[in-house]
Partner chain sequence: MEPIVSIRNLSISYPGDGARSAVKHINLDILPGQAVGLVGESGCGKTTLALALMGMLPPGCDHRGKIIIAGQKVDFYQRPGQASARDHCAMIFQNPQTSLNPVISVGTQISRIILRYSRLKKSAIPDRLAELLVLVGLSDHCRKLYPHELSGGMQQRVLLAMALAREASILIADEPTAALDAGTRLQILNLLKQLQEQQKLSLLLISHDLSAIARVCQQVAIVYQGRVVEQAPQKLIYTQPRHPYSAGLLAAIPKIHPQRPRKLQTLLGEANHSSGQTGCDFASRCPRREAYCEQQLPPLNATLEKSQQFACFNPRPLSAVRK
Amino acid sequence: MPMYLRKTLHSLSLLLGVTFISFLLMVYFGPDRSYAIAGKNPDTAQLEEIRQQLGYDQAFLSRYFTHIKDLASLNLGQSESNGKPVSQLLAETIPVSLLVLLPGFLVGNLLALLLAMVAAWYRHSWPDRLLTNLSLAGVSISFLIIIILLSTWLCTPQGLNLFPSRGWRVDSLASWFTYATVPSLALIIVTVFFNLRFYRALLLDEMQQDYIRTARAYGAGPFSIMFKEALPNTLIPFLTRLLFSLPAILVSGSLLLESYFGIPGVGKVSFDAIFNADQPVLNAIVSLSAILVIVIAWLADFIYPYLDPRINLQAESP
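Let me have that sequence as a structure, single chain, the form predicted alone.
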């Protein structure tokens, strides 16, 4: 069987396993919504009718396959808080989260890589020690503390008061810059602290290779060695780190940033759903986040051969 087909089947099996676990925990053993819908003092006939409408009377496998079908068709039910379809709610909030998180995430990773190149080139000298110690100190500080410090410094009359402290009224590039600057700065700082030492370790390992020593012996400069020699050979672990950080940033990162700054993205919706016990919204976010991780892993397996020709997904299994 070709390796690409094996990996696809493996991803599908993981997908079924993850959706099964999420169904088991969030739906099958989740809270019984029939009592909340029926109101106070319902009779047995009312409860039975509601349970039939919700599908609680169906067999286990029937309910699971219905859950799979609903996920595939994005029929995610309605929010118990505001009555909106969950798919519509996500369609409105995901673009906002991307506008808030993606620039800071990409800039933070690029800046972490550039600083890691400086640290690796000047290994064991003062720039390396300074950057390494800053990174270590940075990862010891809570993300929430960084958000509060930046907000106090940039968004309050006690500080510089340059940006709004809460809200999201974006209709132009200038308004986006106004509302996204402080959250993006917080994410950039955390991303740099979190990734700097990892990227430095990758580059240091590559700098020990014979071809790097040869290039340096022939007089190649730091730019040529780092960008033309070392970086191309570290793209796979770099890309892996980048791709698998995305789901965590979109969920946990947005949860803190958006709930603190009042930005109506996926994180704010998740925070409100947790606070209000909005089961359909929580179920959709948990299930779709797990699916996103598996899809990213599947895509990564197909991108790797283009970065390293030694990886051949078309190879036949023994």
The other form holds:
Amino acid sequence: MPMYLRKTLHSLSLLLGVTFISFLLMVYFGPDRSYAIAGKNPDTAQLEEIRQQLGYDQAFLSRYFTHIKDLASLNLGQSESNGKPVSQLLAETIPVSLLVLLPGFLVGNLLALLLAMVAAWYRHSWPDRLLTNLSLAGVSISFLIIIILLSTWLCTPQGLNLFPSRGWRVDSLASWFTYATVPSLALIIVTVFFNLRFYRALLLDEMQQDYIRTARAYGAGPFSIMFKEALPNTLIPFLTRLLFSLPAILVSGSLLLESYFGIPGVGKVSFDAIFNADQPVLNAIVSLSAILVIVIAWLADFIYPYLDPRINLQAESP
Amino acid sequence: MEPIVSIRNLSISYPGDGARSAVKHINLDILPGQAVGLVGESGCGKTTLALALMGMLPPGCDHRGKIIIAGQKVDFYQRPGQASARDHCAMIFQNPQTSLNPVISVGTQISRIILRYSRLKKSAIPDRLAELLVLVGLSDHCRKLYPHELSGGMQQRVLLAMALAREASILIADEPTAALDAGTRLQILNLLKQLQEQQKLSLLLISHDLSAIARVCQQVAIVYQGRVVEQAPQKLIYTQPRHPYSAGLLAAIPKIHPQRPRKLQTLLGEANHSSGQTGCDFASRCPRREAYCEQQLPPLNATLEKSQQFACFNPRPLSAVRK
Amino acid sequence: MTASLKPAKPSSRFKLPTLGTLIFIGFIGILLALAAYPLPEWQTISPDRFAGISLEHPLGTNALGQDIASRAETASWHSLRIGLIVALCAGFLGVSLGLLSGWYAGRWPDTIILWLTGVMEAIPFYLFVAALAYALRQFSWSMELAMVITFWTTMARLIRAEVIRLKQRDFILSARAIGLSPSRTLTAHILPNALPVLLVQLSMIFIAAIKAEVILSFLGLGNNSSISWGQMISESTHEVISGHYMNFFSASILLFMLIYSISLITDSLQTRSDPRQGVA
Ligand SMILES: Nc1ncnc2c1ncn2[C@@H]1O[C@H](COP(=O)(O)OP(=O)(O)O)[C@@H](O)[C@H]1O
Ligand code: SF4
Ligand SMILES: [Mg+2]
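Return one more block: the form predicted together with its partner chain, after the form predicted alone shown previously.
Let us now look at the entire complex, which starts with that chain.
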């Protein structure tokens, strides 16, 4: 079987797995929604009808297939707390989350990579020690503490009071700066601390390879060695980390950041959904983000051959 | 003729190795256009010497003595990318597979060096690349290939093209054929010899294999435990090795004279690296050892014929020489 | 490399205690001191609101007049308990599944375990833990359970890789050749050699659990039967604006001391088993 086929099959099996788990937890063993829908004092016939509509009387497997079909057609139901269609809710909030999180996420990763280059270049001398020790101390500070310290410093009268401490009314670049600067700064700090040591280890590994010795023997300078020789060899693990932390940041990072700063993104929506046990919303977010992870991983497999010519997806796999 | 490389009394020890040095009091000259061979077992300090020539010793090494290349003193810890005496030297390495960047096409890897060292305009680089590929015997479509798509011999040719692209007058080849199979080994050695003569390069060819050196070099230095124990023109080493170690190395070559098959004779034992011993380093393995060998270090002496130097108190007599 | 039956011995040379151990000893010292000190119960409400530092309240009181030192102490034990329970349970699960899947590498038990790992890793864990912990909130171990279910995967992957690596070593091959059973080989020969990796990952889980608990209880998704650092920090966000910092500082400093000391100790452990990864 060629590699790409095997990888695709593997991704499909993972898709079955995550949809099955979300089905079990959120639908099959999830809360019985018929009472909520039926309103006060329903009679048995009414309940029976609603249960039929919800498909509760169907067999296990056929309910699971309905669940998959709904996910595939983005037919995600309605939020129980505000009655909006879940797909509409997501369409409104995902762009907000991207605006809050993506810039900080990207800048943080690039900054971590640059600092990792400095550390790897000066390995075992003071710039390296300083950076690696700082980042170890940095990852030991909870994201929460960083957010509180930053917002107390930048958003309250005790500090500089430069930015609003909560809210989101963004319609222009200037307003983006007003509302997104502090959350982005917090995210940048955390991203740098979180990634610096990993990227340093990647680069350090490459710096010990023979081809770097060749480059040095042929007069390559620090810039050339880092960017033209070592970096192309670390692109795959770098990109993998970047891609795989993206869904986690989007969902989990926004949970804290958005509920703290009162930003109406996916995180805020999931936060509210958890509190209100809003099953359709939670189900949609958990299922879709898990699917997103798998799809990203699957797509990444098709990018890798462009980054490393040694990878051959046509090759027969064992 | 003035030597283009002269190594004077060079000693190098790695950090933490204490009194044990990887290279001990080495003196070596390379004349312009000359091919010099450096022979010795693995671990005897050949690579260390080559890295010192390139100014690429790992940090923290202790070194004494000096190296002068084209009248310029070599800085042992060259910062990468800085112009220096090293610019006269190009180096190719033992393992061509790992010495090339795996994710960059070989054409790009060679072109980068052309761009760095020749005064050519950017537009002229592809032509120069084509020229170099022809010189090292690679067909033009190779420029688009990646290292893993080439055989070991082709990879070594790419490294040779990179060395030529550097436009250096001195080429250091550290065991360039050790990782290759027998047939390819011969082709690469012939190519090396051809390029050296054609381009008038000064060559330092490093190997643990005397027969490889014999094909290419005019002058040979035999190294044992970081010390040059015998140094002579290639012919003399082959016909009348005086140091017992040289004779042992020579005897270890299966068929140097195919018409007269000899019994394979190998060197007994292994190098012992105990520091603080006073006598001859080779004493523990030497068939000609005498009691006095362990009292004192034999100096590298010139004999009557000045061209042959060896460090031995009890050298093989000239009468024992094979005809 | 020569195979040895025992894991590498740490050097017996006497060393000064590292920064990590010092901070950890400091953390435990503070806890013991607070435990020995006669403090009010953490729930006790008193009219003495936002009291300053005094003999009665060594760290002052909060908006309800509750003793911050007592709350900080209780929260610390609470965090340590969660970290340990989650690390041990998730570690046990991960090690067992990792051993199984490494031993049967390429065969069906391995395929299933790898698939399960892939599935669990695709689910966004904060959200999953939050949803599960909240859904099962009547059940007092819900948060621990949710974390155990999600935190075992990396351990399983690492142990699997170790088993596959060690399985080919001479001493394992000979142990199998003399007829040692798979379970004996795994526990007596492979596991001790995988110990460095195992310990490092255990402390990673410990750290992750404590950090996650703080964030969840900050968000109000935690377990309400005890006070936690997250709740203290959550209370403090309203207080810092009016200039009351004790709640915030006592919780966040204790949290930092615990996480940082364990990270430093783990890092030196990691540097010893793989010198390239560590801090220098
Ligand atoms: N980076 C290093 N650090 C410490 N010792 C080294 C290092 N490289 C080589 N050595 C030691 O120096 C001696 C000479 O090594 P080397 O020059 O590589 O020998 P050769 O190239 O002749 O095989 C050997 O004993 C080797 O163990
Ligand atoms: S000096 Fe003595 S021991 Fe050394 S090589 Fe000569 S004969 Fe052998
Ligand atoms: Mg060598």
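Since we're looking at a predicted model, the values are computed, not measured. Numbering follows the first chain given and starts at 1. In this text, the rigid core denotes the largest set of C-alpha atoms whose superposition between the two forms falls within 1.5 Å.
Trainee: Once everything's superposed on the core, is G83 shifted 2 Å or more at the Cα between these two forms?
Mentor: No, the C-alpha position differs by under 2 Å between these two forms.
Trainee: Under a superposition restricted to the rigid core, does W126 display a Cα displacement of 2 angstroms or more between these two forms?
Mentor: No; that C-alpha moves by less than 2 Å between these two forms.
Trainee: Using the rigid core as the reference frame, would you say A174 shifts its C-alpha by 2 Å or more between these two forms?
Mentor: Where the cores coincide, A174 shows only a C-alpha shift between these two forms that is less than 2 Å.
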